[in-house]
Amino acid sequence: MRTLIKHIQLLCQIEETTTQKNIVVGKNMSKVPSLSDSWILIEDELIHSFGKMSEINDNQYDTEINGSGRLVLPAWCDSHTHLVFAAPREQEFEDRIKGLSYEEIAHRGGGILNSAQKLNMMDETELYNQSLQRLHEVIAQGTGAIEIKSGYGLNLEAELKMLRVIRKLKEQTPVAIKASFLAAHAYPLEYKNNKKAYVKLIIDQMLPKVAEEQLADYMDVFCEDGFFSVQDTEQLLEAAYKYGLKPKIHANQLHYSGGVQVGVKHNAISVDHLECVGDAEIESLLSGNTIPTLLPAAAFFLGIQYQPARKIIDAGLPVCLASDYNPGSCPSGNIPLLLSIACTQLKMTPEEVINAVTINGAAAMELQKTHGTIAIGKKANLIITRPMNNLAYIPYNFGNNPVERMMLNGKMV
């Protein structure tokens, strides 16, 4: 099956060489290679070829799409979400409006523990159905690859239930999905006064079962004051490594917790959140290959300080952006809105935010060889936008969906 999209206003994030890039860093994030008045040919699930309309020479195709006045770009790669959950938490939204902090709500049994209680009560079929609906919603907004975490179970059976739902989503939808095991998200109430026992439970009982059923790609830990310490994090990551689970870390959202440094030390794929980043964190990131992943939509929703994106980029580092879609601190997987927030509040340019949710987002899920750019042989996961002249219009036109049509694995969805 061959599909030709022609007369494209702008074909964005292209790679014309056979040596494909893995990630974009520093000042190079300000560049998004593009072709005006162009075409792209899709063969089955992959990108076959592309070029200028003046040079088109392939008339062998089954379906033709007119891209006149529209942009075509790679689908978003959202590398940090908690999309599988049982119920929203709008009461906590009201509590924060009335002055309670995220930490105060958590100490009162809200937050993650609230979600865990509701998830434990929901059967797996209903959890899957709700999660599938959310996944369809983010696909409609341009997401073509996504990471999904467990972490609202906080016991063996419920964590496995979440991870099995994630696996089923991966098997039954066309989206590329990576799974992270995040039992180290919070301490259950019964372990409030015996935190070492919960860490031991994760290591001795949960990890072996997750590995046995091959349910996760990554091990994640919420390394934060009041949650899991640097020492806990190291112990958990070292245990996970024995089962082949690579590290991802929630780091430095609320405090200078040491999460960035421990992530770099253990070669984490990414450290995520990063509201609290100073010179020591920058120096640590420069010494390794761990990707700084910023979640500004969560900072927006919680009303806390934003991540220092300019400081990170100007230091020569990459930046990845992800939604942090979850029921408590960011009940939205809307990547176009995330891009607007990153431009207006983090002072990232339109080109920088596009790099952050395409090639860099793919790299934060180890999908850069197949996703994140338009290159020959990569997956045909493409956004065809509504009529617009340039990339800046996507974050400029905030709150509106730029996606007119969505292609995943070479098929319109």
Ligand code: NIG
Contents of the next structure:
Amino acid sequence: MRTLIKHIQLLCQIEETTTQKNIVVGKNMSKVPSLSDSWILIEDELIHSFGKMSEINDNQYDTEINGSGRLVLPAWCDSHTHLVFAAPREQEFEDRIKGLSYEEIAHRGGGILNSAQKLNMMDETELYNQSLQRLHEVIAQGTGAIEIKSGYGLNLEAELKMLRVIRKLKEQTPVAIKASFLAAHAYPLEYKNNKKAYVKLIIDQMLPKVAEEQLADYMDVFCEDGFFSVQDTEQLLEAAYKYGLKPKIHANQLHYSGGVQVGVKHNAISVDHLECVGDAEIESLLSGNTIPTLLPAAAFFLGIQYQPARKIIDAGLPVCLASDYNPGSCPSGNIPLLLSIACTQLKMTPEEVINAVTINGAAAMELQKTHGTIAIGKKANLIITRPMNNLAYIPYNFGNNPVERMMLNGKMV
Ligand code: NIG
Ligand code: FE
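Starting from the form predicted alone, produce the coordinates for the form predicted together with the named molecule.
Entire complex below, previous chain first.
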């Protein structure tokens, strides 16, 4: 099956060489290689070839799509979400408007524990159906690859339930999905005075089971003052490595907690959130290969300080952007809106934000060989936009969906 999209206004984020790039860093983030007045040919689920209309080959194809006046780009790669959850938390949203902080709500037994209580009560089928609906919603906004975390179970049975739902989403949908095991998201109430015992439970009972069923790609920890300490984090990451689970961790959201440094030390794929980043964190990031992943839509929704994206990029580092879709700090997986927030609040340029959610998002899920750019042989996961002239229009036209049609694995969805 071959599909040709022709007369494309701008084919964005292309790679013409065979030596494919893995990640875009520093100054290079301001370049998005593109071809105007172009075509792309898709064969089965892969990108077969592309070029300028003036040099179109005499290609055979089954279906033709007219891309005139539209951009075609690689689908977003959203490398940090908690898309599997049981219920929204709008009451806490109102409490925060009235002055309570995210941490105060968590200390009262709200927040993550509130979500865990609801999730424990919900059966797997219902949890799957709700999550599938959310996944369809973000696909319609351009997402084609996504990481999803557990972490609202907080006991063996419910963590496995979440991870099985993620696995089923992976099996039943055309989206590329990676799973992270995040039992170290909060201490269940019954472990409030015996935190070490919960860490031990994760290591001795949960991790072996998760590994045995091959339910996770990564190990995540909410490393933060009041949640999991640097010492807990180290212990958890070391245990996870024995089962082949690499780290991707929550770090430096609320405090200068040492999360960035511990992530880099343990070769984390990424350290995520990063509201609190100073010179020591930058220095640490420069010493390793861990990807700084910023979640500014969560900072927007919580009304906390934004991540210092300029400082990170200007230091020559990569930046990845992800949604953090979750019922507490970011009840939206809307990537186009995230891009607008990153431009207006973090002062990233339109080209930088596009790199941050395509190639760099793919790298933060180790999918850069197959996703994140338009390159021959990569998955045909493509966004065809509504009529527009250039990339900057996407974050500029905030609150509106730039996506007209989505192609995943070579099929229109
Ligand atoms: O990434 N910071 C920790 N975890 C999530 C929020 C979880 C929740 O509030 O339900 C986050 O923001
Ligand atoms: Fe998160």
